[in-house]
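Take a look at this one chain, the form predicted alone, written out in structure tokens.
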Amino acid sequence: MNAAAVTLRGVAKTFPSAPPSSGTPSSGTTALAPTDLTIASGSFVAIVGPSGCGKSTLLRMIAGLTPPSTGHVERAEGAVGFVFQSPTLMPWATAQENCALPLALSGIDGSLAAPEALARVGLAGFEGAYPHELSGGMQMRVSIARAMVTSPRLLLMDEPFAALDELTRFRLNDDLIALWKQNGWTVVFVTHSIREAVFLAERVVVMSPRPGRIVADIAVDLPDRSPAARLSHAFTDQCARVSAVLEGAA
């Protein structure tokens, strides 16, 4: 069995309704219930639920840069690399500029790691476009190649797909399968997406409606996550099975 690379201890997140300073006493609302987690190393974990029951806000919480009202979060070391539901590419830098901007911020020359992360992601050439010059694709790939550009050992990601029509999304889903195989990560994957999440995980965490828990832990097993697997008997059934779940949940 891998060793945890996340594990989370009662972890549950209040945030307050006024703020401190206002005076107005406040109970605050309760995003997320106190929730345990392991994740394995190297493993892929998707996470899913209905909106509001706190699956960004526990994988911010992942990351360190949201903390927990209560409970513990334990990260094994190495890199992290966190893709957000936008791009959020600085639209005056190019996309080597842009996805060397990790290393720069340490101070670190990227002119290689660059367009070596962003060759690894399908966008060798285009290393000098502009935002405005790539698709809506193509620039969460670029935003992927930023995250791997420090080599991480955890990739978390926030519902990075959701906004791409269907092929590109299918597209990126079956690159991103195949980067987490050659390099080994550890992936939390956040998606509202039934079909996504079994496709790309083999492990679909479901949270039911807030404040948001655990409910389930579905393993997925699949013969395998090539394109032709998303028309298989396998996969239409685990996603009937996840489906169900989440919604005895609602």
Given for the second form:
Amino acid sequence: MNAAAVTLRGVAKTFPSAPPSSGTPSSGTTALAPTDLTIASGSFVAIVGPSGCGKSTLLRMIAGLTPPSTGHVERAEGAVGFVFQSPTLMPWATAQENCALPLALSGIDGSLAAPEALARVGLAGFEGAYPHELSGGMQMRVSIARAMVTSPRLLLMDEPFAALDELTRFRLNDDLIALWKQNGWTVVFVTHSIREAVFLAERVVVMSPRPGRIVADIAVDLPDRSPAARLSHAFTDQCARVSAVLEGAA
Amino acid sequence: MSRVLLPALFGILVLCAWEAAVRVMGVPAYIMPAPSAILAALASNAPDLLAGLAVTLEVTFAALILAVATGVLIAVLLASSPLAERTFFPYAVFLQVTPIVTIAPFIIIWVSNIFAVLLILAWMAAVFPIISNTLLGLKSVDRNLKDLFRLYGASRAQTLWKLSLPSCLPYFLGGLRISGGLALIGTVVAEMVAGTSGTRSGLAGRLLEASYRLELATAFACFALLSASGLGIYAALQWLSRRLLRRWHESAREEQV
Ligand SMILES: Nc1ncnc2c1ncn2[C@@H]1O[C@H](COP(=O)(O)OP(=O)(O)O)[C@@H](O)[C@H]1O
Ligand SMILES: [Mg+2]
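Please show me the structure of the same protein in the form predicted in complex with its partner chain, now that we have looked at it in the form predicted alone.
Below is the whole assembly, all chains and molecules, this chain first.
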């Protein structure tokens, strides 16, 4: 249970600067300075930091979507699910077809698994709906269902609820906690909301920009993560703690 | 309702004014025939004119189908490599900006089959919007969706069929609507330049012949048939486009009350 789901060893990323400016030998943008990070299997880790501090880059390197410039990423066996900031659905396909995509791409029939995944995110009955017929929150649920459909061991989420209104976000947060408890996933959740990070995660990794790096790694100890916990003192205290670290780092 | 009614009313009004003007001023039919005379010419020459129209439309549709097949193929190839696009796209533009009448004489010398000559010229007129629009569509594929396909190990063929082609469909259909009209125009221009005559000649050839003989009513009848065909092609492609995109694309969304 305590095996590492993800291990980063000296992982860094430098993007070559776009225009080869004359004269000045530019070294490019260091999106992430050499970083070590171990994520325990089954844990829920949030990554917070101001925009441009390399959160997405870090997550994409974990997913294998961006190759690191140096260092290496180790990932435990098993499927990976990725949820983008926007729902990223195919507009020409129904909720069910969108949800079944990861299976369809590996030649597996998803006609049972996809409706089941949709039901788990509360979208039973919307299998035949097209994305434009769904609200933003529902589209995000389809996106989460699609990430779940392969029964991933590791779920990577890049500011998935940033574009949603607060009420919808709270609901999806509650749902996500419930799903995480049910499924035993390892979740890495990127957000720029301290409150969201503290509410969801057992561990908050704080990042800082120029160059992107990890400046703090805080264990969050919340007695309960029920919707009511958002009003508790324990919650407010933890938020203040993370906030102080984040401000100190900036 | 008014979308059909208003233009139709306007058209009828213009025709009435035309008829009245020709009658009142006593304009001879070899200068300006009245709509009633054109209608009569259309009726009396119907079998002949429809045969000509069939020849013209045969070339038009063959050219359009060829333009779709080659245009999409060329766009997919150009989209697969920036180097290929930079190298070859200027020649697609060249194809577009060159007036086909100036190329026609060469094609007529090089190719003996008249159907092939017309086909080539009409294809040249029609293919560019397909290439450029499809290419634009292929390059506008959502980056996150591309990443998603990569994450789940999609092959190049899967990415093409399940992602690139569906997402460029609205762009392609926009190009197709333009190309449909251009294929007809290209065919007509080619027929006029190639100077086809006889029973296998298209409607443009008959229009020229009729005008040489000062049978202006017949020439106008040919013109009317060609215009109607152009409108028909546009309407058909518009319908096809709406049908294909109805479920998912903004452009074809049925207006809600
Ligand atoms: N593909 C890329 N090419 C060049 N620079 C990039 C690329 N992706 C990210 N960057 C740069 O790397 C830095 C970190 O970006 P990102 O990881 O997206 O930050 P965050 O997700 O924390 O907002 C930014 O300065 C950004 O401009
Ligand atoms: Mg980001």
